[in-house]
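Form predicted alone, single chain, as structure tokens, below.
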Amino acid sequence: MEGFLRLGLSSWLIDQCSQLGILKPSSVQENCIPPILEGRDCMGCAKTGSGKTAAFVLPILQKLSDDPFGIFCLVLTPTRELAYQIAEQFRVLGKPLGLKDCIIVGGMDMVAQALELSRKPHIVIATPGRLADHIRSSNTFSIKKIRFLVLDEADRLLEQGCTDFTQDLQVILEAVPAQRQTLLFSATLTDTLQELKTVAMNKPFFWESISEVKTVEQLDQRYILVPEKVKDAYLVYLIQKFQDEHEDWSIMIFTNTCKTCQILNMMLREFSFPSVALHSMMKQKQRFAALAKFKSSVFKILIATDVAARGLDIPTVQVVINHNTPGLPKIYIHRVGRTARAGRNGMAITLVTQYDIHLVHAIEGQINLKLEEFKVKEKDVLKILTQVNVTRRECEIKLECTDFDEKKEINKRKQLILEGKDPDLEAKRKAELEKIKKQKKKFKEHIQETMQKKRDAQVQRKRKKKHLREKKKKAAQ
């Protein structure tokens, strides 16, 4: 435990680490804890599973023990599941302090959350959207005196995409004091480094894990080149193979949509595989229950969308299977980071179709590593192909009977209302955009058709001229 002592941590915190089996600091902890204790802002970029959470939890708890008051620290994170996991780490390490924490995420009762906030917990862990809602609608609490603002998975919080946190972050940043320590951590931080520098202004310390390979050494990364139509058969074959060879292994399967996630879960259950789904269309209680059952090995297989790709630490995961090839390399890095954590071994297999080869090249370029092929006997897969396809179709029909798509639309409308937008107006705007896109496409096709006709006419004229020249030549002879 001398390593932690050298970092300047108190003996009671070192004892807590020892009880958790954390006997020596990881690189990110060794490099980031001292500057945080010195009062500097910190930006840390390290591989998934390298102990980033403890790198900010430990120094915050030490500072809190010196001067405990009101809402001392605010932690922002992109997903609800990650918020609960961070809270758990604060509770375990901060147990001797009698630590009070509060989790503010969507899907829970706002009145109950407002009451918790009014009791001035030491640590608030929140998703930006729900916390911004509380700031806009309530004056029963204040975060004007916080000492620490933490952005976990900072690149995801600051990027602009399908879930854009920009407006919510603006509301939150206006509500926190200018004099504070800002800590930002992620596995893929460099893409948004310039934006992060504007948030952290207090002599910021930046540390990035120096490594040619962007994923951990203990991770065995493979791919299987499969035709699109037989992808599910390969998935079932892989699960059967791993379960036959290793009964105690836990497997995470990542897919790109909530609907596919639900269908795969239904399909695997039909094959008697103990699986559970996790996606954003599930109710909050269902999501936590699914995660708890997977963590406790009640279910050995978790099928999830990218809502489970970041930060979740489930030590029992030995294999990650990408049912679809991620469109962005950093999504791949976060997905495969669910295994081979904290020095353990793990395997990641990506099912690659003929349309995904360019995506694999982009991933290999980003992680500086060539994926190796995972050898599979095609004849063994073909034996189960018909059964898998029939089962998948039956599951799709069952899901259609549950009005899954309709529920998805209702959830979208609810989300738009929460964002202060008129769903009908947004639908009209979307329809108008589609109409404009179609008109542009039609115009483009018309131009291409006209150009092609001109080219064909030119070719025809050249052929005629050539034919006339040859005719004249023959007549002259």
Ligand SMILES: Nc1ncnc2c1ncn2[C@@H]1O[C@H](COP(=O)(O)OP(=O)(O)OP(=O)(O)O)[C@@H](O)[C@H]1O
Contents of the next structure:
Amino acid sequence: MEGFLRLGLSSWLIDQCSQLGILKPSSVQENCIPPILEGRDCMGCAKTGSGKTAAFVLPILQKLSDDPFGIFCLVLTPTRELAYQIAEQFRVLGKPLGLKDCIIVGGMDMVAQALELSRKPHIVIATPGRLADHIRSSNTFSIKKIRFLVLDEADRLLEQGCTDFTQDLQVILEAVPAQRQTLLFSATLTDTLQELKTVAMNKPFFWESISEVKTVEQLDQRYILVPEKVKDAYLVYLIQKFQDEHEDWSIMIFTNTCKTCQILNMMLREFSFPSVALHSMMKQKQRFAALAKFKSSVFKILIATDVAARGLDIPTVQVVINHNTPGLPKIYIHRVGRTARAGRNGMAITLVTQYDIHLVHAIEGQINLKLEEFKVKEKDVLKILTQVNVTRRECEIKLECTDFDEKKEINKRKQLILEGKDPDLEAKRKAELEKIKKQKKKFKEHIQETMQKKRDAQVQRKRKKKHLREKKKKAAQ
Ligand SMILES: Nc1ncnc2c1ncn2[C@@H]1O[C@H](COP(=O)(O)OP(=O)(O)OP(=O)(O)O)[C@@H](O)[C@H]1O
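Please supply the corresponding structure for the form predicted in complex with the named molecule (the preceding block corresponds to the form predicted alone).
Full assembly next; the chain just shown is listed first.
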């Protein structure tokens, strides 16, 4: 308790913290809360599960209690689920203030949101796309006077990933005052520092937890080298093993696409595993329902795309399984950070195929740690291989009978229209690119083939020469 008092927080906030079991400040809180209370911009980079949310929520609530008005603070975050989680922390910690918050995310009713915004909530927690839509289309609210702008998972908000937030962010940055405190947090800030400095311009206080290894100490990180075709059998085997050995463990499985996520969930259900899926092709209500079932441990297995890779705080998660090796070390760091949070233990297992070894090397290089092999009796996996592969195929056929692919196509078209692009032109462009790519590939293969033939011929010639030499030698003897 004393620790928080020393940082300059009021006793009512410290009482609220203790109700959440937050008794002693974590390193990021200890270092970032004082400069934020002093009024400085802040960039905080600390490992997953180290309490970054409270590091900005606590000082903001304290400042809000000094001078309460709406809209006081805007928090931006890349995913809808994360927005709800952050709002929850504000609500619990800010209860004595009678805090009014408002969550502005896609997939929810826009009119109801506009109404809520017009009622001047103290804190708005939003995903950039939907908030930018409100700014463009409505004049019933203003964020011109906010005191705090927070970018949680700041590096993700500023990078141009598969969901590009930069244009929406531009709209939002033009709508907030230049005189504000900007707080940027993430477990992986360092490679976007330059971009971040353009958002937090007032000589920001930068704090990074210094540690050789970039992942959490309590996390046991393993890999299994598996042939691509046997991957699903390994997955089923691992889940069965963990379920048999640790009834109370929750498991998060990450996949690379929505379709794989959907199919694997169907497959796990066929094997009677209590699993739910979470990906961006699901309706928002289904997404929330799935997450609630997993959080309450009614379903102990969550199979998700990277939409769940960042920020989600579910203390019961003991194991993270990467069904695919993440293409970027950064994504690996966030995915495996869903376990071993706030000082707890946890395990992460990455299924690595023969094509992914270079990705593992990149991950190891970035986190500064070698993954250890997770030993499995291959014989036991092979016993279930046929059954698993047949079940997966059946699930694929079942999914083909639904409108899953069609919906995906519609979603893609919607996204392109929103980005101001013509979907038909884009499709044509993509087809042309695909054609060029194929031609290039064919050309490359042709060259490789010719080179190989040359090499083979050379070897043949050498062999022949050697053979002749030996023959001559023998004849001379
Ligand atoms: N000082 C503290 N002592 C103990 N637990 C804490 C403390 N501060 C926060 N926590 C708890 O630790 C958990 C993780 O915190 P939080 O979600 O803020 O992590 P994070 O650093 O934002 O992680 P990520 O990078 O994954 O988003 C939460 O359940 C939170 O309530």
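Since this is a predicted model, take the numbers as computed values, not measurements. Whichever C-alpha set is largest while still superposing within 1.5 Å between the two forms counts as the rigid core. Numbering follows the first chain given and starts at 1.
- Message: Taking the rigid core as the reference frame, tell me whether D15 has a CA displacement of 2 angstroms or more between the two forms.
- Response: It does not reach a 2 Å shift.
- Large Cα move at E38 between the two forms, threshold 2 Å, rigid core: Comparing forms between the two forms, the E38 CA shifts below 2 Å.
- Message: Following rigid core alignment, is the displacement of the K24 C-alpha between the two forms equal to or greater than 2 angstroms?
- Response: Result for K24: no, shift under 2 Å.
- Task: After aligning on the rigid core, report the distance the C-alpha of R429 travels between the two forms, in angstrom.
- Result: Displacement of the alpha carbon, after core fit: 3.5 Å.
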